[in-house]
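Below you'll find only one chain, the form predicted on its own, shown as structure tokens.
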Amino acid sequence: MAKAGGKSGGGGKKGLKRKASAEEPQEAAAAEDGATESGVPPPKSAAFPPGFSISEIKNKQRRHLMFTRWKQQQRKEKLAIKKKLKKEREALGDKAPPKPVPKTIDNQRVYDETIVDPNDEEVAYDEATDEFASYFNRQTSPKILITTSDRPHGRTVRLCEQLSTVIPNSHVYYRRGLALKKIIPQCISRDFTDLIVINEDRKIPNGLILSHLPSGPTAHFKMSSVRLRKEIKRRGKDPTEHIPEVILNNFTTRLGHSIGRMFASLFPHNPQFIGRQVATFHNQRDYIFFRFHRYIFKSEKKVGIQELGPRFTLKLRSLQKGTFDSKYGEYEWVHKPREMDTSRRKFHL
């Protein structure tokens, strides 16, 4: 019974060494977690060694220690090296050289050969024979008409209400089950000068396609991120009859000068200030962005501006020579993305 208690005795002591021994590391993270939160700088030990890596340290809670000390160490070197900086320049005064325009993915763009230069005689030519040359001359006013996908919800449907408000002109008529190409000789017939339909799919808006009649050109756009006006914070009230100013930003490519002819053409060419409305088609990263708002005169320098909704983000899929055709339609461009989206800095419109 002695040397079962003894035995016993033994053991208890073990463990009461190994229970210390694994306390020990457990006291040393916690104080260096209190030390890192009560903002007190760490150690001289926190200096990480050049070849030292973090994702070699097997231990979760040691490693993601580590890795919040290195977030914090090179957060206070970044703002050591930005006072130095700016005493630098308090130094120097007016003698000071400009900052550094900080790197962005849009201009480290790749160059692109078919960038538009206005002054090209090659452009102006294209731009006095394209199929927009007509509304461009003043010769046709923008007439257009809006549709749906066959059997369109709610959500699709107010979309395109919303959209005929910004709009001058447009009518939305129903799909009733006709197929794109009937409905294309009955707009040419009245007179349309556009046709836009809206797809739908589980019930939420996913796509786009704009097609320039009598001629062409057809395009069709991934819809997105589409927002209607009761989804929108702090909006105007309903936009007004008045024609809106069309903003188009960034269409620099052949391509993206298409594109936006296309767009311009949907509105007509007087716009009404006193409506104060703009229409704004911004292409950034080959993603266009659409926005609506009224603009509002705070004083005589300051102005502010109003969204008014609706908004949605554009993807250009495809651009197609002439009128709506998938089987027997000439494509211009077509995007493919194994093969045009090798580069983050590579852009298209």
Contents of the next structure:
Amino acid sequence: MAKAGGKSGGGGKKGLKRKASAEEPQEAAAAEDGATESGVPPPKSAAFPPGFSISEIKNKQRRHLMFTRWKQQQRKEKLAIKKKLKKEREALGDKAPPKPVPKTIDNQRVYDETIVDPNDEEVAYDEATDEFASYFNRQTSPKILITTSDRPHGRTVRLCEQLSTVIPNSHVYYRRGLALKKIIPQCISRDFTDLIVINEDRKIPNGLILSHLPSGPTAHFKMSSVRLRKEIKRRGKDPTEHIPEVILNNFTTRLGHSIGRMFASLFPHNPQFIGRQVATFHNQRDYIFFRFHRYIFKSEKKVGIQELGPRFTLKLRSLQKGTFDSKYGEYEWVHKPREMDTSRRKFHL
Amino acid sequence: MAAAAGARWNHVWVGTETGILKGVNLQRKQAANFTAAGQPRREEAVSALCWGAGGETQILVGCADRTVRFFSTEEGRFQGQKHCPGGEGTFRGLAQVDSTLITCVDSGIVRVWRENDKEASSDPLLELSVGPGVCRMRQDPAHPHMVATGGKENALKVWDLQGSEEPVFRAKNVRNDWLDLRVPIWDQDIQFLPESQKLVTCTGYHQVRVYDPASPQRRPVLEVTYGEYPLMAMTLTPGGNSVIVGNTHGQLAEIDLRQGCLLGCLKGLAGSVRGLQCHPSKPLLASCGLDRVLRIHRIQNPRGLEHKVYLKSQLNCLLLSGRDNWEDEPQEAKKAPPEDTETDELWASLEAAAKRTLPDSEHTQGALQTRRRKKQRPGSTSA
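Next up, the form predicted in complex with its partner chain in place of the form predicted on its own?
Next comes the full complex, and the chain you just saw is listed first.
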């Protein structure tokens, strides 16, 4: 036994695999015939007593060894299966069945009954007469006020300036400790349609409050991954004054529709295609990615894009009916992590 | 047509911001829209609902354009309307007593109207001015001529419509708080407790207060706070010892009125709670809110969600049918064959979960509990 112990202790690598496998049944079940030690590895299924698993081995080194060996075997088997499948596909040629689509969390998404059906009249009426109706009927054009939380630091200030170049007809004002509830009536009287407040914590912007002004909903987002212009690699020159186009991706549910309309109402209706600038709000798994690009069509089907402008990621925390009033306002939707985040395949936007 | 014919069996009636009255049948898992004009109109946003005369056969729908529409559940259509001018704002309370209609608007004008279905608006029989900023007017179910009103900076007052112009009971504000500041008043919902003269109110400053007009003190007898957000709606539980309140964050809580403590919470709502009602005998709670979903919770043994129905508009108020048998009555003989084929088609067209039959009485509850646990979403439907 000392000899066996020494061998497994000294080697523990591939060279001693056979011996080790022969030794295991000896240690595990003493009734095994010890003569099999020399070279012939017993078939695994016969060697191990039923109900044995690698995790029951108390010795860490041996357990690790067994596990790595098992893992290598699994990998080999997987490779072999793949090779076989590939050969079969090549052999069949054109008649091969189409490749199966891999499962991702996005295509395993649980069925959401709030996904808007484009033919639904009730939802269409609801949207046609909601707070954004005046924008979508082309009765008002957007005028946006961008401000921050009190005493912003450099990054936040620069983000505000860059945002104001991205969003046309926007004005940046320094927040001098004014209460939002006092700013809002003043904005309404000066015909502002939207208010953006960038919240800052520990010198980096981390929140965004978007409030549609006359009486409209207020959305509160968590902002992350903020990259200013100089941090973006291979970027183009600064954006021009042309009105950009807007792309809203993947806002499928009713809540997503409301948020999508909120973003759309930030930009004027008539994009200037000469400017070739586009702002994208892409929703994936409840995270909204904001990007600003300049595109150029190199041919009919090939486009080249240059990223300009800041980029950031937003996650919706709450949608409140009415202008900003976090204490007494009525919430249309509040994100409750412990109730809503129980399934990895359920999304709300 | 099937929807209109089966309207009497709907369990919950919900009024929306787009002016649609929705009838939801939880047994068949269907929701039907009823509009007065055939099209939804935002001017007709439903702000108050109450049962009309004669059991649960008529619903009075108070709309934002100051008309009260009469809806018959037997026939499944709107029958008439009455324009109730006077004062400003939307309806905050609707009630029916004998053959008169009581309305209360935001600016504090309470009027009693003679209930004839004529379009011409007759003069009100009685008019009271309650004070501005009313949030709720509620009728005492035991004494139909007593109403209570309360609102923002408008203390709770109980009025006797057959009595004098002065309120029978006028509540007094609580003492100044520990900083010696006046505590603001914002009564959002009022309920009369059965078998006593007491009233419960829930406020926008997250307090639940019990008043007793029979006691010499006009201040609240009991005060409980819950949460940090304004409480929007309240309902009494079948036992009569507790109330369930909902706030603007969608949190529902059951509060015991004997001890003044929190019994438990109900999960699920994501938006502000606008309407709450408990069944008078069964432990069921219907809740609706701004997140466009009607939910039916079970309050005891065990506490949890029973049904969830996505109704595409923001829901303002609801009426839960108080009848004991929740299954449809067997249809009259002459209607039986066509009803069967229609329901068969409906069953075939329904997507997934329409196969289980809801329990009528308690003996099947044990078995069904486990089945409910296995399913992901017990009985969600869409209109």
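All values reported here derive from a predicted model rather than from experimental measurement. Numbering follows the first chain given and starts at 1.
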{"item": "One rigid part holds both Ser225 and Ser164 between the two forms", "value": "yes"}
